[in-house]
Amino acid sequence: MSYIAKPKVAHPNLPRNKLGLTARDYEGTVSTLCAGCGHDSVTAAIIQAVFQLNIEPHMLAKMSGIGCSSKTPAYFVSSSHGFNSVHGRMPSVTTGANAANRSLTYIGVSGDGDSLSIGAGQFVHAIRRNLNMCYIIENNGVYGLTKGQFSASADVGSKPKKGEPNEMEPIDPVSVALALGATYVARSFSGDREQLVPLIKGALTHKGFALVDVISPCVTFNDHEGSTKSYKHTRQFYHHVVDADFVPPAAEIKAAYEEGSAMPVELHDGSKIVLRKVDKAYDPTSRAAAFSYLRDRVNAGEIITGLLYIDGLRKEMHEVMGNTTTPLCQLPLDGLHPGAAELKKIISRYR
């Protein structure tokens, strides 16, 4: 994989944010993606999301599997941590690395051939724990890399570039996440980065496990006619079921919106997502209610989007093992060693 660096020069006027960086300094190197590829505007999304969000880019931990999406790590934000891991064990490594730095912020960007085939088991697991990080799905419904066969989100009576339509049922990512307790799940469309950028904020401030899954339109392989992950496809199937806003911790809401129009949902830092309701009767604090919503849609022919459901109050997975909140990464060694009596009383256990 080969990676060109993108130039210093930027415009001097550029808007600042609160630690005087500019957009351009999230950037990183330049795509070697294909031009018109989903997946780059996903990536010009994620770039806004921290620049507005005003992260300390060393204090960001960007993580990765294999295949088209797994480059976009190496395209936003070139001075901060990352790990490009084997196929389909992003989660596992992310796992480790929270584990020992509960400090950074932690977004993993995979894709769906890398989430939910052979990294299946390792994303149910990171759902499980409530991992607290935001994970990001570019979901094509093809493996790009490896010349554009199925992969296990393609629905059922998508047709290939080339050969027969697809008949296995699909795995749909958000409901995975819905059934195994996520408690942030959001879906998007790349080309809506009004709706994305806001849904991204709040999953990188959200405390446990944030799912993110955003159809990113794969351009050589499957944007065909007869393609359910197309542009046009999409465009013309997608359906809002609310509109995102993200309100920092600062800002004053209640004079924003009329009464009735919005629902604010507080984030575990203070900051709210504000949410405009296009469907009246939605409920995306109720799972059954948001289980019950999209299995309607899907069988309607939608797309649904947006923000689905968010549960604020289950505890995220050093919350739940009872971790120190200091890094393990910053313990002295006699803060994570048990010493020899206790040493002494574990392994008297196995004797």
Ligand SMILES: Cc1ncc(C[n+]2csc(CCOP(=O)(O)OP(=O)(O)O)c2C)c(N)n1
Contents of the next structure:
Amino acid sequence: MSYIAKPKVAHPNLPRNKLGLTARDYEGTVSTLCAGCGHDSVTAAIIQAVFQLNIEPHMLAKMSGIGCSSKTPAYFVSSSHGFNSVHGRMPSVTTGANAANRSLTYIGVSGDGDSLSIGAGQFVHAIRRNLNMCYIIENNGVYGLTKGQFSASADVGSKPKKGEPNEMEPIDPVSVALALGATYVARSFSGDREQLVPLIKGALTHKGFALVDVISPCVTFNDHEGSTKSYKHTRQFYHHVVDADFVPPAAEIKAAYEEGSAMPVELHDGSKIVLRKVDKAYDPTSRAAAFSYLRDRVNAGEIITGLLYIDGLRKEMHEVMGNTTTPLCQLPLDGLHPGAAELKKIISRYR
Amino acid sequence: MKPTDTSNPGYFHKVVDCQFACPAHTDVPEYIRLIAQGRFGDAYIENRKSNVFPGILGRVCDRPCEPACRRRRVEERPVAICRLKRVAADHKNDIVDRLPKGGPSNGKKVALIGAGCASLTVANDLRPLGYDVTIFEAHATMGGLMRSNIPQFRLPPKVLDEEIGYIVDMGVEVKLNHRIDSMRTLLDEGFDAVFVGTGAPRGKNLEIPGRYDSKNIHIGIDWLESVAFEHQNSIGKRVLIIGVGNTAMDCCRTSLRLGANDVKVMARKPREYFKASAWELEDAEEENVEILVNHSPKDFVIEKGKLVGMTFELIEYKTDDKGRIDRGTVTGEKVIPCDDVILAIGQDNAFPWIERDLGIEFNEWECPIVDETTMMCSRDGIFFGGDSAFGPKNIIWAVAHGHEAAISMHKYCQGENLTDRLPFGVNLSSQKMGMHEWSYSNDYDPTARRLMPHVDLKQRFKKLDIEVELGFTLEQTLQEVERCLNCDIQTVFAAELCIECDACLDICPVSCLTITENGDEADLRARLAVPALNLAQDLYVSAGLPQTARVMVKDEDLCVHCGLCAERCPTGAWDMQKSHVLIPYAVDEATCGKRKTATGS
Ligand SMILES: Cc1cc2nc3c(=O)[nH]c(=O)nc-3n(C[C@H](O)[C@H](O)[C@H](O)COP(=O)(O)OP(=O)(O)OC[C@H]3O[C@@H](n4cnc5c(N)ncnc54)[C@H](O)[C@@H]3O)c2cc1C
Ligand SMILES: Cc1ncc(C[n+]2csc(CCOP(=O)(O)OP(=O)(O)O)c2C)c(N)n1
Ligand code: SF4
Ligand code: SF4
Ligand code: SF4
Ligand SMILES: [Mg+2]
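Could you switch over to the form predicted together with the named molecule, since the one displayed so far is the form predicted on its own?
Now the complete complex, all chains and molecules, led by this one.
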């Protein structure tokens, strides 16, 4: 953390987005996390993504639970909505918020502890229901906030700072998401912003549950020799499988792609994601293929990254349920309430 | 790019924009911090080391540091560096005991011709080393143009007296009313070295019809001198000043104090081409001086032997696509009535008293041929400095020349090689005091530049010597010091410690850091977080980083030295270290020279 706030002074040539804002206008308060925490880097990537997508700050809702990772919504887009919920309960609070106002863009930031331990039950149901949100797990293999106990994502054999190596099988959020039918599944690394920013942009634009599992080293409790979630280990073992280029609505695909490697996928608002396959044999639209590829590579000790699976067709939860698209706060009172007479009738049915 | 060599003193020196721009390399951020702590005496001494005349320069310095100040790039207006210098001079405690003292005679005699700031600087540097210094001055007073031309309402005589006194009191022999008429005769007196600090004493003339038909046409620098020495104490009501440099500004403002009430400054070119400093123009215009552009003098209008006006050609300029103007076309003529005209169109060097067979060579503009490093002319043992060397400049340049000439004169007298000079050095020291604590005020203060309070417009014309600028108040000083960005507190990077967590990149308020693949300079400049378009500012490039072999690149251009990169760095790869540039003076050459002889090298 720092004692002085980040000065307001900025580079005069900072790029501006369509709203005339600079990335600095999307900042929050100065981080109070440990210096060098991967989570701060993810925050910076989120700021870039939201800035580049020209999202109006008041149309964004930041949701989180408890943990160092869950603190981070305070550090981006100060002038948006936010809800810092109870440990592991962010998915249900977001489900409710989403029902009340479907016009906002929802970004949930969680940790491996928050999502895979105490909040595992909530996490899997949000996926199953295809809740329309961008769900970021800042995955560091430990409970950072409570001083570095192993979390459910710790790999077998990973060494703690003090004590015995982990012997429990890890929960891999990407495998869980694939198994439960998530419609946008990605993995990245806090130290690879070039890959991460477009993945977050895609996740924010995707309609349905979009998971971005980000390896985000805990510099204080899990960045030592022998840790499998350190900066060094991640850099050594991670591989890009499919990169994603985000192309905004109505824009042309300009980049030149190698024959057979590019695969454009259109999103509901007309924007496109061009999947750039590093491994040409990989098919990011086949759940089965993604699943087996993932298994193989994980067994080989690789950390595979990129947009691993995408399904643009499945309906999101509130669409399935036929809930109103008008934010409840904008509905006239008689539309929100059936009236005394109608209520009486309904109640009488149960008498 | 190759990793930046930060052991080269030039690298960090250049980051301290003001100090780098100052001809005498005054350590500005250091003295501003001392002022911030209320240590005015220390700030004065720090200034005096390099610029010798803090009280004078704190009022009238040409301040090349201010346009260079980083704050001007970060926002619009520079730190009021010059004004703060004056605060140190005005509010210092008694520092006399801390001044250098004259040393016991070393048996060498040097002559300094002219008692301007250039010669005085040489005296200041050589007397402590034991040289017997004699200054020959044509006038009855010391100070050169600072005394005779810079008006008292800008530079009070008591400030001059005090700072000149500090030097004379070291035991300098001063021969006033002693014009040197012959260099040959002086050389015959057997001095071990001679310094020529006689300035550029000849005001340029304007040879147009009517020039010699009236007593009311004056040469600016001569007229200012005659006002300063009280030979002239009045002027007509309507005065035209020809030229729009700093001399013109002093002439118009002096006229107003001698009784003129309609003063016009006549410029041949548009405003962008004015030579006067922006602040001098502002101060003149505040006094209701009118500045007319695109008027080219044609002739003086004389009726019955009396000057009644001046004819001007009206010029129109065309601008080309590069924004340059052409030579102009005459579109008409206009007579502007006046009682006096003052010509302020520049100065020339003149050395009628230097015989041309002494081996001192001159160029086509009557300027001596002088070596820019050693300040020695084509005859060994004769040195030039200040306006006499390369034509009219300003006080701080004269001081810088003086320091260099003093080094050379010392080496010359000691039989050392003049070009074998001590190099600049740099000391780096960490400023970290604790977890989030730095030895300096690192928080960016968005306060706007403070404005100098002035004596009331009616009051100031009552006498010639009412100093217009009042100096900063305590409140203003406290606010202005916080505007300085402490550019000498450098960001120093240790590549081997970096884990590439990006913390510094993300916290940097002015986006000056990037981690990326290495490339050549042009390529790197284009690929930074914000492209580095200011080519005058360097890129600081690290060695390959341990984990990915990419490089850390810092664009020095807009760094506000807030220290946040160092605060956010988990491994201490960034540190904030004060760079203290070691600038050698004659005294350093003297102590070091002894060491050299002792070791026999
Ligand atoms: C009107 C005016 C305003 C200025 N305002 C500023 C300002 O605000 N800030 C700034 O930085 N600069 C200013 N300058 C420029 C500045 O004054 C000079 O650059 C500076 O004084 C040069 O110093 P010097 O020591 O080289 O020579 P000078 O100051 O010119 O001193 C030369 C001395 O040598 C003496 N001398 C000359 N010939 C002989 C001889 N043969 N024998 C003995 N003595 C001799 C002269 O009498 C004089 O005292 C101004 C100049 C003018 C004309
Ligand atoms: C109901 C409840 N149980 C336990 C805790 C203690 N607790 C706080 S944070 C945390 C784990 C956070 O781990 P993770 O989500 O991975 O976040 P990180 O700090 O690693 O980013 C725990 C167990 C709590 N705050 N509330
Ligand atoms: S404890 Fe770990 S996760 Fe928490 S802020 Fe520090 S480095 Fe980040
Ligand atoms: S901000 Fe301070 S140190 Fe930096 S250039 Fe300006 S005066 Fe000098
Ligand atoms: S000191 Fe560091 S964080 Fe501050 S402006 Fe300079 S490079 Fe950026
Ligand atoms: Mg965690």
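Numbering follows the first chain given and starts at 1. By rigid core we mean the largest C-alpha set that fits within 1.5 Å across both forms. Given the structure is predicted, the values throughout are model-derived calculations rather than measurements.
- Once both forms are fitted on their core, a CA shift of 2 Å or more is seen for His11 between these two forms.
- The two forms, fitted on the rigid core, differ between these two forms by 2 Å or more at the CA of Leu328.
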